[in-house]
Structure formats: C-alpha cells, structure tokens
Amino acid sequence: MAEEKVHVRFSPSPTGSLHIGGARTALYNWLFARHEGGTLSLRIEDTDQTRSEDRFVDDIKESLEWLGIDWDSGPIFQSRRLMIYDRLADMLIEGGKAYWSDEEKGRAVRFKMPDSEMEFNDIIRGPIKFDGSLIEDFVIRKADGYPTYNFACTVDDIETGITHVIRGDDHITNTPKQIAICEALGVIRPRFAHLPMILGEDGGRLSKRYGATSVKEYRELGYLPEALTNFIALLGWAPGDDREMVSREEMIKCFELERVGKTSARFNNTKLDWMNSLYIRQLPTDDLLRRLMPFLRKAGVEPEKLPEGWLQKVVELHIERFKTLADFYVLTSFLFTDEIEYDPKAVEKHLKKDGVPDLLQEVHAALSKVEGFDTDSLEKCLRGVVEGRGIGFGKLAQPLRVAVTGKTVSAGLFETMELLGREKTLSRISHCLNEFCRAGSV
C-alpha cells in the first residue's frame, strides 16, 4: 500500500495582519511540506464575522507572497462553507453525539464530550493525555449559525485531507476537543505538532518592543525576505549543525518537525539585523540598487536624476554600514540634500574649540585649488594641511567631518568628500565657518 502523501495547511483568521508566530508557523508547514514532497493549503478562518476583515486576508498573502512561501491550494474560506459544517453537525445531533442547548445569546449545538482518557503523539512534544471527564461539552455550532473554531478547522481537516497539523503550542489544549470530534465522525485523526512559543529578548510574550512586528512592517523598515525568512526558521529548529546562513532551498533538504525544539525560543532583534545585513552584503549590486530604490523615492529621491554611477559608489561605500535598506537613506542622507541637519554634541565638542576656525578656513583654501577633487587629490591635500601644521590628522579629520556630514561619524572622509563634489564640500564648511565657529569667516 502506498504512503499516503502529505498534505498540511496554514489557517490564518483574518482579524490582523500576519505576524512573526504566524509567518513561522506558515513556514514550518511550507518546508515540512516541501520536504516530505507534499502540498500545503491555504484556508482562512473567517468565522468571527465581527472581527474578520478583508484587508487583513490581502495583507496575509501579500506577506506570504513576499516571504517566498506559496501554496498549493486555497485560499478557502470559512465563511463559505457553512453548509458542510451545518450537515456535519446535524450528523452528530442524529447519532446521540450533539445536542441542541440554550445559550444566553441563543440556540446552540453542543458536542458531547466523551468522558474517557485520551492520548495522541505529539511529533515534537510526545505522549500527552487528557481526561475527556473534566472537559465540559462545548458550543460547535453558534446561535448566529456559524461553526466555532473547533469544529469547523477539524471539518476542514477531515474533508481536505489534512495528514499534519503544524500549530503553535497554545491550540495543544483544543486537540482533545478537535480528536473527539474525529473519532465521533468516525474518520482517523491528522498527526498533530505543536511549536514552541516565541518569546521577547526580555522572556516574556512578543511585544512591540520585542518582536511582535508584522511582516508589512519588517518588509517597510527595509528588512529582505530572504533573511527574515532565514531568522524566523531559526526560532526553533535547526538543520543539524552550527550554520546560521541556511538558504531556502537548504531548509527544505534539512526539515524536519523531530529537529524542532521543545523549549521557547527569544527573539533577538540584535541578532536578525546582523543576518539581514548579512544578507545586503551578499546581493548583486545590480539587485541591491533596485531594492533601495522604493527607500529612495520615499524619501524624496529622485534616483533616475542622479548622475550615472554616482548611487552605485554610495552604496559600495556604506554597504558594511547599513542594517536593513530603510538604514541606507538615514545614513546618507547628507550625500543627496543640500542642506543637512548638524549634530549639536558634535557641533560644540568638535567646531567650537579654539584654534578650528582657522584651521576649517586653510582647508577651505586648500581644497578650493584642488584640481580633479578625487579621492587620492582630496588626501594629498589634506594631509598637506597637517603636515605644514605639525598636527596630528585627526585634529583635522573630525571638525571636518561634521562640517561636510553633520555627524561625527561616517564613511571614509575623502570619498565622501568625492562623492559629495567640490561645491557642496566647500559650502558646508562655509556654513560652518559662519553659524558655529566663533572666530572667522569665509
């Protein structure tokens, strides 16, 4: 007899956007079954018609989409299949299995819960049991006439033809509602694995703080789907060695729910901004430059206005600098304004000590007879300056610094000197000269 194939589902209710539990839970469906050569379904869980919202189920497959991870059948929708779950429950009231009961909100139909022991096997977790006795009878269907959450995912695992059901550790508790169900229908139950929860860096649930971001919102603050996706894998399971860089394709040789851990994992932001930038080092340049380029234009840049080549050597100038893409902008903001806004630590430790006036306006002079304005012509120059000065080149490097870029902090001075041009350079410093210097003029 041939194994049966396969087949899982990721069931998202669309009553927010998807969050990092949810993408993972999504992913460990897709690579398990990708895996195992197997299918993966896309059901929506829209019974809660107070709540459900047809942006949120745009933006779970829009994030899923982005995230790499397809399906291959779906989406199904609750909300239009009432008619199964009606017949089903009609079904159990037939067989002595439901009962008709009044409710404060109306008539309901409870399922009658078996009073008897009953155990599954967690893949992950192993044995649990459960005593049918202290479970009290449960509404399946409300008095508005749509199914509870209970009975209508395991209708739609029985009539899909679910084999697994990958889930987050906090639905271990419905699984003997969802396998009495099963055996009162007379079917054989899926095979259930229940993931760890993911904790904060702090050890307690996700907050904004700590996780519990949408993935719109990590795909806007500029991080690659490539890395979050390899972050995520990496809250729980392992492929078996030290790697923390696992291609997608990796992942799916790899998989396995026995390799996934029973213990919570932390998020760690610290750690999946190292991953991403990781991940922006490793792109093409070609493909890094197309990426920006939504980061650019909202940030008023107008890239195609640029001069050709010039965006190419910002980036490969900062690229060991910037975390995700929407950090590119910030940290070179100052490359594609005219004006920029000056760091007052830095402005009062760095251009209002004395004897930096006269040195800012000899260099203005300086570079002002600088022919080429290249990197190497722009460093002969300079250290020209230190040299007749018999300073050290730091005394110079810094107040010029934040004269050009406002910040004590940034790439090479003398290519960012090149990259900002001969005028901008010398109007910066003027500007300095004149706002925060106390002697001086140029």
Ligand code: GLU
Given for the second form:
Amino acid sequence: MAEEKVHVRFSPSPTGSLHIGGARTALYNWLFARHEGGTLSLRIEDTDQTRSEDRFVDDIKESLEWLGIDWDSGPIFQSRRLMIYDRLADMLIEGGKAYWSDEEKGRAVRFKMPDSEMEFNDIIRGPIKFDGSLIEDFVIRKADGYPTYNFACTVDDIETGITHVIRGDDHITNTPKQIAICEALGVIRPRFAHLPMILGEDGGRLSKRYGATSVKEYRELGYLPEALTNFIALLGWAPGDDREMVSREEMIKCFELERVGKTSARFNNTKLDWMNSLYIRQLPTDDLLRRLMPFLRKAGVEPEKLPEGWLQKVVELHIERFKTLADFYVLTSFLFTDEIEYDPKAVEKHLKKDGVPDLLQEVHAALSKVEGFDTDSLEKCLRGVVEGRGIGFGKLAQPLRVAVTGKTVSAGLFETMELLGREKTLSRISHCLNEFCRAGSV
Ligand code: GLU
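In place of the form predicted on its own, output the structure of the form predicted in complex with the named molecule.
Time for the whole complex; same chain goes first.
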C-alpha cells in the first residue's frame, strides 16, 4: 500500500498577534510538511466571535510570510463553514452520540463523552491514557450557533484530510475529546504530536515582561527572519548534532518529529542576539543595505541624500558591532547627525582633564591643515601630534573619540573620522573646546 501523503495544518485563533509559540507551531508543521513532501494548510479558527479580529488574521498572515512559512491551501475560515458543523452535529444527534441541552445562554448541543478508557500514541511523548468517565459531556454547538473549538477543529481535521496534528501541549487535554468525536463519526483519527512549552528566561511563562513576544515586534526590532526562524526551530528541536546555525534547507532535510524534545524549551535573548548578529554578517552588503533602509528612514535618515558609497562604508566599519537592524542606527547615529549628545560621564572622565584642551587645540589645528581626510593621512597626522609631545597615542585617542563621537566606545578612530568628514570632525572638537574645556581647567 502506498504511504499516505502528509497533510498538516496550522490553525491559529485570530485573537492576538502571532507570538513566538504560535510561530514555532507553524514552523514545525511547515518543516514537517516540506521534509515529508506533504502539504500545509492554513486554517483560521475564528469561531469565538467576540475575540476574533480581522487585523489579527492579517498580522498572522504577514508574520508567516515574513518568516518564509508558506502554505499550500487556505486560509480556511471556520466562521464560513457553519453549515458543515451543523450537518455533522445533526448526524451525531441522530446517531444518539450528542443531544440538545438547555444552557444558560440558550439551547446548545452536547457531545456524549464515552466512559471508556482511551489511549493515543503521541509522536513526541509516547502513549498517553485518559479515563473518559472523568470527562463530562461537552458542548459542541453553542447557543449562538457557532461550533466550539473542539468540534470545529475535529470536523475540519477530518474534512480536510489532516494526517498529523502538530500543536502546543496546552492542547493535550483536548485530544481525548477530539478522538472521541472521530470515533463517534466513524473516521480514522489523525496522529498527534504535542510540542513542549516554551518558557521565558526565568523559567516562567514566556511573557512580555522579558521583552517582545510577537513576531511583528521582533521584526520591528530588527531581527532577520532567517535568524528568528533558526532560533525558533531550536526551541525544542535539534538537527542531531551541536550545530546551532542551521540553514532553512538543512532544517527541512533533517527535521523529524521524533527528534523534538519532551521537556520545555527556554527562550534565551542573548542567544537570539548572537544568532542575529551572525546572520547579519553573512548577508551580502547590498542585501543588508536594503534591509537597513526602513530602519534608517524611520529614524529620519534620507538615504538618497547620502554621498555615494558612504553608507556602505559605515555598515562595513560597524558590521561586527550591531546585533539587530535597529541597533545599527543607535550605534552610528553620530555619523548621520550634525549635533550629537555627549555622554556626561565620558566628558567628565576624558575631556575635563588637565592638558586635554591644549591637546585638542593642537589636534584641531593639525586636522584643519592635513591634506586629504582619509584613514592613512589621519593616522599620520595624529601620530605626528603625539610624537611631538612625547606622549602615548592612548592619551589622545580617548579624548578625541569622545569629542567626535560623544562616547567612549566606537569603531576605529581614524576610519570613523574619515566617515565623519573634516567639517563635522572640526566642528565637534571646537564645540567640546567651547563647552567642556573652558580656560581654567587647562
Ligand atoms: N486554535 C488553536 C490555537 O490557536 C489551535 C489548536 C490546534 O492546533 O488544534 O491554539
């Protein structure tokens, strides 16, 4: 007999943005489908009329697309399939497997939960047993005419030929109900794989307290979809060795549900930052520049007004220093703006010091005259100044760095000054001489 073709679904409820947990469920379904040569369907579980919103449907679709998770069919909206659920609820009533009952909000249909023991073999967790007698008859069709989650989900899984249900383990307690519905309808149940929880860094629930939780927020913070996907994939799964940087193709190649761990995974922001910075470094420069554009524009930069090739040099000089696309501007804004903010501590420590004003005066004079304003000529010029004074280069480097960047840490000083240009460099040194190094402190 031919192997059954894999067909899985990602079925979010549009009651919020796509968060990390949902993205992982989507990713594992996608990886499994691609690995098996099967298909993935997107299903919107919008039967909770009070909490479902169109804007969340858009958010979910956009976030999936951004992550590179594509689906082969759908989206299917449960709210447009009420007739199907009605028909099957009627069938269950006729077969004596469900009944009308008077509830607080009106007449609803309840499913008769069998009292028997039931078992299923979870692909990740192994055999799981339930005692049906401990589960009460549950509502499948609400008084408002909409199906409940357990019913709509099961009907759709059956109707659309889902072979594997891959979802978070918060749904484990729903599984016996869904299996019971399959049995009552006389159909073969799908196989189940319940993914372990994702915990926050502190071991508690993943929550906003520790930063972003939705995919959209990570996107806005400047994480690359490649990095976030790689990171999320490793929340519960490993390719079978110690590798952490795993390309999309490799993930598809080695993804197996059997290799998903049973224990909860921890979200680690430091690791995500590390991974993101490595992915940033691997991008071809023109691709990286393209991705930086929206962040620069948002910060008020007009890239088309920058000198040809300048931005590329700024990026290349800082490539090892920024962890996210948004970080780039935070790190380099002093190169873009006329005025900069000075770190008061740095000013105190490096500029308000005996001898510094005099030294900066000399540097100002030397830099006004130096021919060319490139790394080599700057280095020669400044080395000349320190040699003339018989002092180490360090004595000049820190005050000058603070004067031109406002901070104590920056990329190479000569390269930075070259990118800043003569005019800005000189005006910043003058500004510092006037503001921070008044006569008296000399
Ligand atoms: N709508 C459910 C959720 O968002 C999906 C559960 C399932 O995959 O069966 O959690």
